[in-house]
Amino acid sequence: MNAPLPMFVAIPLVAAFVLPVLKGGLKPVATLLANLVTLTLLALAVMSVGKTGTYAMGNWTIPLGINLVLDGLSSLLLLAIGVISAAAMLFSVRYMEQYTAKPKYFSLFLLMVAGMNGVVLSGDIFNLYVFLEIASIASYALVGFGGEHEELEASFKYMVLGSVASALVLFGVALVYANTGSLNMAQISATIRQIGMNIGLAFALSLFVAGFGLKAALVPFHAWLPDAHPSAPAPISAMLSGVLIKALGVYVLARLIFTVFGVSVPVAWVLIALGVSSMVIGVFLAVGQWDFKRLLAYHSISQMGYVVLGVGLGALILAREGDPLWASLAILGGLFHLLNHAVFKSLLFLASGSVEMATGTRQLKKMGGLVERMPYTRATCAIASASIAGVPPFNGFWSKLILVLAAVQAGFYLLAAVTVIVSLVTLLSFLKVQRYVFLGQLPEDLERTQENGGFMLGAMAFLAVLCLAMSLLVLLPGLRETVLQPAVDVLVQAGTAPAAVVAH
């Protein structure tokens, strides 16, 4: 599986530089090429599931060259990026007709995908930073793609806070290199196991937590997200919430804490605190929102709290040398919810984009009765709403159930109770969405509203089917052992992974 690894970065990167040339009458070619690229990346991601491997660019030895590493955790993230980018790109075919310069949009979109894939596959922390910047800069431009006052203001705020996060990460990289003499994750891990943690490494880890916490929009680092997500075009909102904050934030935090620095009780409690605060504050801020996309943005903060809580709880059990079974269960719940959230939150943002495009508004109080005019959009939105609220048998129910069971079995009853309460408040919030957007009386100014069909509906239907089908990842042992369990094993058995890479 060595050969295809560079393709995850090279294919979208090359296409991103070709697409801006396809102007005028070549715009349909640009649209076709962009969709072919995302479908190719999805096919490669499916091929990578269950595989492991490394790739040294230019056949340079590990400490000197760019080292790409594929394992269970990175293949899980590649799969999420592949699914969501393919759906968002398909949705963009029709949705982006209301904007100008579609080839430039496709170029920025694929640059962002290339950066995320690079982050997920990177085996050293400096190239991880480089790929992170590629994805971040592209996302700054995409948030402000509309060029209106609201979009530009949100993009500027996102850029400023994103630059702060990048600076923190770069300072952390410099400190790690100064203390270990290496940038390769496996070698850094081996060095830390020999010399132990010192003040410099501990400070570097705190910088990483703050920097990647900003990228993940965890409370209290979430200030940029409620403005950026509503302002971006709907498919970009789906990408930001569905995969960007995971690939550039939560994934890197988990990778560094488990496989590089090693788990410890204080760091595990920090993760749990970030997770719980994000869950609670995010959901209660969402309840009071009347802007459709802003409501979804706050729920992104809340739902990422579930992921971080699961990872943090697993880290705490491992750090205390507790039962690895419950640690595995907690991490399984967190990673499964990461995958689930990528699907149902992307679907919600695409549905909100369809509604906004048809009605011209994002305000819930100005809508109503759209089930008559947009029955298919309503059906997909209802499926996604049930999924995020944890209603059985949709995928969100199973990941939340696993988190609750892990917390109860490990003796953290308060965390289990918080998880259930936040899920109930989430349900109330999305009942409000259904009530004000699709039910009730249709306003006179929306009587001519029409359903958005074609590629937009196809992308939403694809994700809606996944919200049901992904329950099989837990119910069928074969799928669970192929897709989810390898990612869990990477974190639970983190001590063996660095040694394998160094030996290679």
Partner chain sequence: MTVIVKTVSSWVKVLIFLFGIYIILSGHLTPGGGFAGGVILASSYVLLMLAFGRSFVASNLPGSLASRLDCLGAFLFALIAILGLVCGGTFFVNFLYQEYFPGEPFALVSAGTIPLSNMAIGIKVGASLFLVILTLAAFRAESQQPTEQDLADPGVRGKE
Second form
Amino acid sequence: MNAPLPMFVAIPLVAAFVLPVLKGGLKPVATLLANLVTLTLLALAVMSVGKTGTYAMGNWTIPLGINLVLDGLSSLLLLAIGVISAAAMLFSVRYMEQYTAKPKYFSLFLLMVAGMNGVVLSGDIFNLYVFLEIASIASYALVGFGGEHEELEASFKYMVLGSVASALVLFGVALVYANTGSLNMAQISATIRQIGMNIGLAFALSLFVAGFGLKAALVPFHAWLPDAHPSAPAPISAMLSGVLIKALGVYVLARLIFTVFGVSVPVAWVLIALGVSSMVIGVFLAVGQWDFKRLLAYHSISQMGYVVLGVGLGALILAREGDPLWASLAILGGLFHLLNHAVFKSLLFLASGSVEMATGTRQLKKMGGLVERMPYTRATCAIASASIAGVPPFNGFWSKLILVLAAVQAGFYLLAAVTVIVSLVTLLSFLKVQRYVFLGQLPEDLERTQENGGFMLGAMAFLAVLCLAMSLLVLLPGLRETVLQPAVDVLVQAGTAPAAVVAH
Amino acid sequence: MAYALCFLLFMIGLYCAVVKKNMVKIVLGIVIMEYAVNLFLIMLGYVKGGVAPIIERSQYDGATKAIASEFLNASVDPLPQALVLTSIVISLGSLALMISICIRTYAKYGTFDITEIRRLRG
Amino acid sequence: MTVIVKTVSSWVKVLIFLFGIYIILSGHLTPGGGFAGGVILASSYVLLMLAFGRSFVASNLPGSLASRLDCLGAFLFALIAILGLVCGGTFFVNFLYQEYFPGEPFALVSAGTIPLSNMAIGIKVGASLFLVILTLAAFRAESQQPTEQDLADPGVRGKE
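Can you swap the form predicted alone for the form predicted together with its partner chain?
Once more the chain from above appears, this time first in line as the rest of the complex follows.
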């Protein structure tokens, strides 16, 4: 199992440098190669499920060298990145025909994937910062890829806030190094459990919360997301909303708070407050939107609130030394919702891209009656809408149910009620999408709209099937214990055993 | 004291990035923030009266593979310097991208003033 | 630019270029290395660009060639890492140092793969920084007609 770990970073990185050389007649080769790379990564991610391991680069031992760490939580994120990037890449084959510099697009795309995989696998915080920057810089360029007025404005806004976030994170890394004398996560965590939190470490933690909160677009820090995500090409919107804000934001936040700094009651309350405010404010901002992709972007903020709420609830229960069973239920809900959101939000963005490509508009009021013209897009979009709103047979229902159950069991009835209400408002706003885009009267200028075939449909169908099939992840005990439970255990064990050295 | 000055510099950068209306000034504010962090990192490894962490031939005993102890005691911590070098490279890349986006935006809008560049509404 | 500037810079550029090569080659012994040396290599071309103008430099070292060099440098660096996997069993393992090529401390030819990695990084940084400045200069020349180049900005591809 030791060989493939750096492959997650090396394969997309090497491909990203080879692709821009393929110009002119070699463009189809570049497309094929890019798809092969993402499919390979998906296969590697599936193979990594249920395994753990560390990999020391260049055989340097831990305090000296860089090491990569694979555990349950990492492999969950690797799986999400693999699935979404494979689907988005397949979708790009046809969708990116509108743009000229296709090999460069693939190059940046793979660079972003390499950065995200690196963030997820990295075992020391400075290396994490480096991979974070690789992924972020690639995403800044991809948001501005169209080069028109709106894209450039959105890219600049995103880049300014992203750079501020990166500076905050680097400051935090420096403070941690000053106080513990180490950059390796396992060593830092052991040192912190020995010397306890001091003022410098607490300041570092608050810098991390602000920095990664900005990257994750939680509510006080969300201003860039509704501009940046809709401006990117549709497959990139799917990647950004689907995995980037999770791998760069929520994953790192959870990993740092649980396994490095250790859970405490105030931090848990901060997480819960961020989660609830994101849920509520995000969804109410979303309802009033008339731009298809912008509406979806606001829902991303709201749905990320669910994930953070689940993780924060688990942290609170652990910090109060409550029953670890309920804590693990809350974290299970959060992480499962993370995986689900990756799938259904990417599907929604791909569907919006398909609609935009066919009709040339994103305004809900200018569309209507597309159900006759684009039946397959409509079907996948309906599945994803039902899923995000938590309608029973689909995956979103199960993760929200688990979250509500955990909140009720832990005695937070108000939080459970808020979760249900936000879910209802989500349903309302997606009924609006269905009503204005696919039902109603077909406008005259859209008479000649045609369904997009082939690769785009294939990618959407793949994700739509996953929306249904992923319910099995929580319903079938065998699957649950191999995929989700290890990820939950990583966080719960780190939270319950403050004295133990984390198994890195 | 010196750390407090670093923090002050960081705050000046943050103020500049948040308050200023000119795109280029915002970029400069971000650069100032990054440099404040770099300065902080460099000072973490500083040893009073320290020497650069590069071994001279005279300080290394080839037969026993031992490094002279006065070098080990006097040299500053090399790790923050390596970190700063990496972070400078990263900020170079993001600065180049930011500047090119600024220039492209100027070509499209004809202004650097962010209060006039408002096609995207809240 | 005036004749003085043109003449002096056409002499000095050789020295700057040589200095960059020196910094890259002795990166494992003294301060410097691939990144610093690459920046110096690029700066020799920047000097030429300031003295003779963008089109002169672009005809000497076209952007497409620099772009290929950029990819080549990154590819070589990755190749050294992968050769470490093939020969030594781990990524980035210093296989030359351990097996075939002990070298002597403080000699120019020592430290195994580290000088090779420095060279790859030097090529990469020099080419990509040159491309960045070439692209930024292109904006001023034809700011109404932007190229596609800046979007996939080659200067941002990763850490060196």
